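Just one chain is shown here, as structure tokens, and it is the form predicted alone.
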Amino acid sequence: MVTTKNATLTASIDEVMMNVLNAFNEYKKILPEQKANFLETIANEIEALGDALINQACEETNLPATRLTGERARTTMQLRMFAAMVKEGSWVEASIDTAIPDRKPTPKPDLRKMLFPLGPVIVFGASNFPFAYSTAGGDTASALAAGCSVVVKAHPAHAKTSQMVYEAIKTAIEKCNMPANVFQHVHDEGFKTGKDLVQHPATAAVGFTGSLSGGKALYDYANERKNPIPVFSEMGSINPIIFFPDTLEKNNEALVKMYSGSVTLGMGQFCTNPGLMLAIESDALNIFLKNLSEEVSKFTPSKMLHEGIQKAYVEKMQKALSQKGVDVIKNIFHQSNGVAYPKIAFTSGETFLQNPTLHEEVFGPYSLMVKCKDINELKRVWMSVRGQLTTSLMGTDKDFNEYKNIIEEAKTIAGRIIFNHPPTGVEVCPSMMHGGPYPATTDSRFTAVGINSVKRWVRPVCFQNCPEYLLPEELKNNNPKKIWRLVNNHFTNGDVA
């Protein structure tokens, strides 16, 4: 662990950089049996800190205890779902293509490849999640998973947890006699320790979760190098919402319920939080706001996860607001006694093309809804705000198919499409997509939960006709590990024929 003040900054982070890669050269080489193992020690030593973890998180987060012992759960899941996909092994995406020296006009050589890691990892931690998007989160245990020595950089929002979080891998490094700097920690509020780990020339990616400008300039620094590397940067959403026609008809008080729930949970502190709905113009949207903004106005509200964030709320939801063309149903709340106070806003599809004001993500309990003329408008206002993790489709059936065309543009603007449910919650499992088009991440291809999101780590790498005793186990004719593997366009569980 290191702690810079930016006195010695260079140094004690050219020191780190050069540990981990020696490390790095070293954990690469451990079998998965033995990743798999240090993974789940590591989950076990969280585990074990108990309720002193979750005070300390609670302390410094404003995070009530019941959401945080969730996430902690969450935390560790995740950390033994990487153990169980490094023991089963077909991650690696082992392909084989036996040589045929006798084809004609030419012989095909032997050719057979395997994902590889890229090398040490620079993850970021997340203030909005400080576990499960932070030390030990799903980037450290999918870098871990992948191969790859790690580097997190804390969030001064919740150090201390951070800390504590750090000792518990330091214990599980020891105990399953892993190399000892493949995991370090970092301390440091200023943005130039960000920028020197980003681009020292041994940081081979890097993972962060946050906002525009801080992910859009970890890229740009990336970018800088001699040698670009890639950076995964979530970057937020306003998650759009439509409302269909005969839904709101029919379903309105049902509607209200869940999306005044969505739209507070957690304070709004959510990547999925819905920022952004759009219906047509109708008696019975106007039913839904002017109920959406009753029911909101029961919501007791707390504050926000630190100062710099609540801040940062107010002036950007002040922002919104203060546009010409937007306005309240009522004025529910008033800022005041640093507690955040949520805020149901609308203004009219035109308003809402013609100033880019109102694209802007507003990270906390607030939502705009744009009141369009009819559905080409609708769809105009839908599609300008491209590159979302999520959009959802609320409707009937009657809805999705007098609207197909329409929703067939979702695959376009996001990277999950929900039906008739609110974009809050993320299930941790393989099919989940968590990532979008940019600005909602740097990499579209990618996604950031499940164990899909090994593949940030990795690369492919080729052999051709190369010697059996110098191939990768995994690799090999007569395969030890009994892997899954595409053999001449067969999968395969065990020796090649």
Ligand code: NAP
Given for the second form:
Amino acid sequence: MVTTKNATLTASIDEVMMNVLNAFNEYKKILPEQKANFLETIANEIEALGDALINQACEETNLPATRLTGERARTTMQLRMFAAMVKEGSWVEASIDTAIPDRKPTPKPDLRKMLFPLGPVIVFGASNFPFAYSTAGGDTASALAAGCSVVVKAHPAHAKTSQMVYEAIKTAIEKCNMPANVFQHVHDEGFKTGKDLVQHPATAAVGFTGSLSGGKALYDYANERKNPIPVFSEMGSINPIIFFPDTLEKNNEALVKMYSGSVTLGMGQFCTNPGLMLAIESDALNIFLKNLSEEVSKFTPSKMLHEGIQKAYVEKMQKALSQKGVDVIKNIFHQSNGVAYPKIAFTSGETFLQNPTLHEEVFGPYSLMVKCKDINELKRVWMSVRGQLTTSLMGTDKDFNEYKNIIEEAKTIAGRIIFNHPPTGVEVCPSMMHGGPYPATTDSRFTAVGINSVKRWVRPVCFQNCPEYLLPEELKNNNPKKIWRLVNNHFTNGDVA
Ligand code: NAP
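Now that the form predicted alone has been shown, please provide the structure of the form predicted in complex with this ligand.
What follows is the whole complex; the chain from before opens it.
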């Protein structure tokens, strides 16, 4: 562990990076079964911290114990999920094309390809997920599963929680006899550490969850390097939701319940918070807006993750509300108790299209409803927002049949298209896509959630006419693990015919 608050910062980072690079050179050779056992042991050690870990996280983040207990369970589940993936083995995407020496006019060579780890990965812990996207969260678990060594830059908003998880990982390293420096933990009080980590020559890739300014800054540091490296930043999203006319007529009450819960969930501190709602003007829409505003005002707010986030929420909300043409339902009392409270605002399609300030994320329990003249204006509003993690379509079968072409457009702005559900709630499974076009992320081709998130930390290497005895086990003719691989265009888990 390194605490960098003085002039020795650069030297300290250099030492950390050289240690983690040396550890990578050992760790990448470790057998899948041992790697899987290591990931499972980290999960066990985190669970063994018991209530002490939950209490520490409650104290630092203002999040309730129930939420944190659930998040810890998700974190250990993710570690075990990657352990199972590593044991099974097909994630390396072994692909074998055998030679055809007598092919005319030219012989076909023997070509074999699979995925290999990139090298040391820097992970920036997220403030809003102290377990699942922090020290031993999805980025760390997937990078270790890939065979990369990891340096976590602890988030200062839960530094002590992060330290406890680091101690659990250290115990797992010792118990499993892993290279001592395969995981490193860095605290700091400024941006210089982050910049030095990203720009160190030994760094191979970066994972980040947080603000657009932070994620973009890391991306820019990486591109200033002599050898640019991939940065997978997951940043802001306002997750536009379309409420179609028939569902507003038929399901108004249920929609109010669903969305008041989603906007206020976790004080709105989720990247999937429903920040933008769109609908065509109607009486049913006005009823929905009034009831939704009243419903969220009954919510008892709590403190946000840290003072900086709370201050940013109030400032950004007030900035949005002060824009010309933006309004709220009047005479609604909010239970504030000195903490930030939820808010629903509304505006017209025309105002939204003319004012880019209204397109910005207000991180917290806030949502803006855009009342559009007709479906064409609604589509223009929808397409005017930049890349998103999700977009939700709320409709009946009548609505979907009437507006079916809209799905084509949905694909252009978001990584996940949700039907009849708010964007909050991210299932961890192979078919999940948690990513999207910039500025939702810096690389829309990858997900930060689920087993496919491992693809961020690997690259394919092809072996041409390589002697059998020099090939990695996965690419040998006789597949010792019987893992699934593509052989001459056919999937097989057996030997090369
Ligand atoms: P943040 O400010 O982006 O910081 C996250 C991490 O990145 C911290 O460790 C921070 O370092 C580092 N960092 C940020 N800017 C950097 C830079 N220019 N150079 C080097 N390192 C940098 O996120 P936050 O503290 O969690 O919250 C601040 C705001 O981010 C919130 O108000 C919200 O708007 C947004 N946010 C969005 C999401 C989302 O999922 N969309 C999640 C969390 C936060 P330090 O330790 O030195 O501060």
